[in-house]
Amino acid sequence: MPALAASAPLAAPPRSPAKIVWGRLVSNPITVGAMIVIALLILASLLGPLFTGYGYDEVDESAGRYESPSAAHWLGTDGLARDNLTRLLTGGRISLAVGFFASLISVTIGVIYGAVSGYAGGWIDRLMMRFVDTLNAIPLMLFVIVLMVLFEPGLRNIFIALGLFYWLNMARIVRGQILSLKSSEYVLAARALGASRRRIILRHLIPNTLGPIIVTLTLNIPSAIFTEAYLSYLGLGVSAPMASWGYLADEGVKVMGRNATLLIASASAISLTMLAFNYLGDALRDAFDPRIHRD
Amino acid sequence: MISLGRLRAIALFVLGRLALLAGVVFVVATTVFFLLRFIPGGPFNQGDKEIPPAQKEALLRHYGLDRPLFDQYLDYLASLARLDLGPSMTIDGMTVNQLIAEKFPRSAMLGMLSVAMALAIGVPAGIIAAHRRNRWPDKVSMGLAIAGVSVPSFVLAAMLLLVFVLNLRWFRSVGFPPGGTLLEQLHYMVLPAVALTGFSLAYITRLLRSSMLEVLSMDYIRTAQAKGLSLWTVLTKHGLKNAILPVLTYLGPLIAGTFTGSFVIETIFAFPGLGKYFVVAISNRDYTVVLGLTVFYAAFLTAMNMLVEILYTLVDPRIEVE
């Protein structure tokens, strides 16, 4: 038919959704610097310790304690002689690697939990979600804290004690999504086709949730980093010499008196960080929501 | 107004989340409790100096630390039934429930001030934002709003105390005077409380403009500009009326988290309040004082939020409780 043929190449192309989100992305300016800055500090972490000349744990003789930034320390020496950027850019590689990890948990537990109780519904669902009501009625820190005391303090147990209890959000997030989705037309459509329940849950119900979840994850990162500083604060964090941001930050207040020049980087790595991560996060969620863009 | 059904149906909502209270404080002082015991240490083998041994065994009789595990649990269930949090275990002479009635009033006093901050400065600035949508006051109240959550409150409280009490010195210490004027103690109130305001006042502003936003592009909201109301009446009586919800439900985890205390402010402004006793209790093994002070904390919370699902029904009519 050529009527049919004509119509044809005034269709858009195809374009797969991850392309789409993608685009919106990348259109941003400052979701573009969030990424970027992101990569910078990713990879100044990684590199960088290797090219300050000194180690993370090295006294520098040859320099005073408390010393101003100069050229050969650019961010001065803390209280034992130490190079501060070098602590700086390795404490980078503890709370950055605390970020991924522990969310990668927690949202690994939040997603099947919720997606279980979201699907198995009835007074399943009810018994799941009165159990993650009352994990929040007790302060989260409380279960990290003890579990920090149990456990000797060290970089795979904050992993495991912060990945084991922050994933109550996300559970909460996908339980609605695939509550909401379960009963929408196209599942009842594809169920009335005759499609299995595996089907329906993989073709279904998990790429439609997917948004969400990349956007919690995305946002859980700057939450983790934070917790793990706040816990580094506490003394229950990574143990020295190994410095993570938060514990630079508690020794910089510690010192501020004399020298504020460590307090000021780290708290200024620890917010730069978590503002990217919040800046790309809602900039996620902007793109994965459809009803922003009707274009 | 009120109608008498609506207050009938409130007073058995609030009979109905008694009992819920009632549920979730056995749940969380089961768990704590044990959760403790799993904690090496106890509440007198912690510090540099050692207790005689027959001293120690008066001390553990004392408190009963000495019966077996489940019949010290089923005495502390008894003992909450009555509301009575026991006694400490590391402070002499004093109960949880005077620790609290001694330090709460301060930390919720702090915490008000900050809510109070974050609402008088959050909520215009959420309004503002919505209305004059990707204009320069929307632009600069978001930077600022998505920088208020990227800066950690103890990044924040370690900056204001570098720059306004060691450089500037409009402030002249830390601490808190007890005894003090409430302008004496207001002084020392307005750093820790700027500290605690960072974060919940970014948050109120985005939540808001993002409710705003969607309650402006609403039909009857283009009537009321129609009918010749004036902006003012537009934007706060249809408008921010419908808009609030999402902040009202922010509210009840807010005040339960910010009047109960937060360790990190509290110790970096040395402000004797409740937070900054918790996790000392912890590291004391203080059994007594960290069951009382969660379950004190899980109670409040379930409170608060009840209170906001109140508040809900009467800021919409078309919200029932059930």
The other form holds:
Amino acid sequence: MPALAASAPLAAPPRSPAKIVWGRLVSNPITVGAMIVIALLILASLLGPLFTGYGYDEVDESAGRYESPSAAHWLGTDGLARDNLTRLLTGGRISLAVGFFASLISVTIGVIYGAVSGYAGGWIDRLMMRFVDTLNAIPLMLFVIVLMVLFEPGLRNIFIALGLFYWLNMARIVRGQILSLKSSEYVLAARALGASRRRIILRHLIPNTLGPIIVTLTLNIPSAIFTEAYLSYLGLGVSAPMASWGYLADEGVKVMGRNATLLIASASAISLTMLAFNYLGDALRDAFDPRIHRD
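If the structure you just shared is the form predicted together with its partner chain, then what does the corresponding form predicted on its own look like?
The following holds one chain only.
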């Protein structure tokens, strides 16, 4: 009998969408650098104050006011002889917390609101979108100023303002995606099988909009951080003894003639964070776009 022909090599198993996106991300050195920078910023903010040897509101009796950078105080001291490095690292906790909180709000409210609006359609969709348009017409800065007049400046009011406004863009994006997907064959098949609206939205539609959701989520973080920094710079954000990067930048401007290190460090932290998240957001948008890559 003739020898059996050698069997053809087995095809490689198909990669999951998550692995495909991850492969696209790590193939770009700039994106990898942005992810490393973000990880280092988070670790420095969380763990850094534990190793500086000072509390964020601790006065160093042996140091002078507005002391220049030294071995004991790498970024010098402020007007109360507190360590600027410790305050900068602690301020990163507040700034990053604001960014992640705004993103969490945008996902929790915006995704559900936009999905329900887009799937319902008709007058329900129009009514829900008019509510979004009404909130969009209110300037964020005006709303924050009103909050500060009615209450006292602080982190709580910043959370309230961001919580009320940062989900609006996410809702619009998710609604647009749902409108384009709800007539797909797999959605029609789910309806024919008797799937409820809730199941169709949660199990079929929202998972297929994860790409735009993740991209918008990533880009919302630097936007919220900058908004908080701007408000704190104007004196409408966190109040002493708490200090975010925007608050420290405002302090740095006031003492720039004595010690410009605090201004440079806080402004650099804000800029580096925004740059890294924006690079990551752009990379995620490209990685999720099938028109750019043909894997």
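Take the two forms, find the largest set of C-alpha atoms that superpose within 1.5 Å, and that set is the rigid core. Numbering follows the first chain given and starts at 1. Quick caveat, the model's predicted, so the values are computed rather than measured.
*Asks:* Verify the C-alpha shift of residue 159 between these two forms: is it 2 Å or more after superposing the core?
*Replies:* Shift of 2 Å or more: yes.
*Asks:* Does residue 112 show a Cα shift reaching 2 Å between these two forms after rigid-core superposition?
*Replies:* No; residue 112 is a residue whose C-alpha shifts by less than 2 Å between these two forms when the cores are overlaid.
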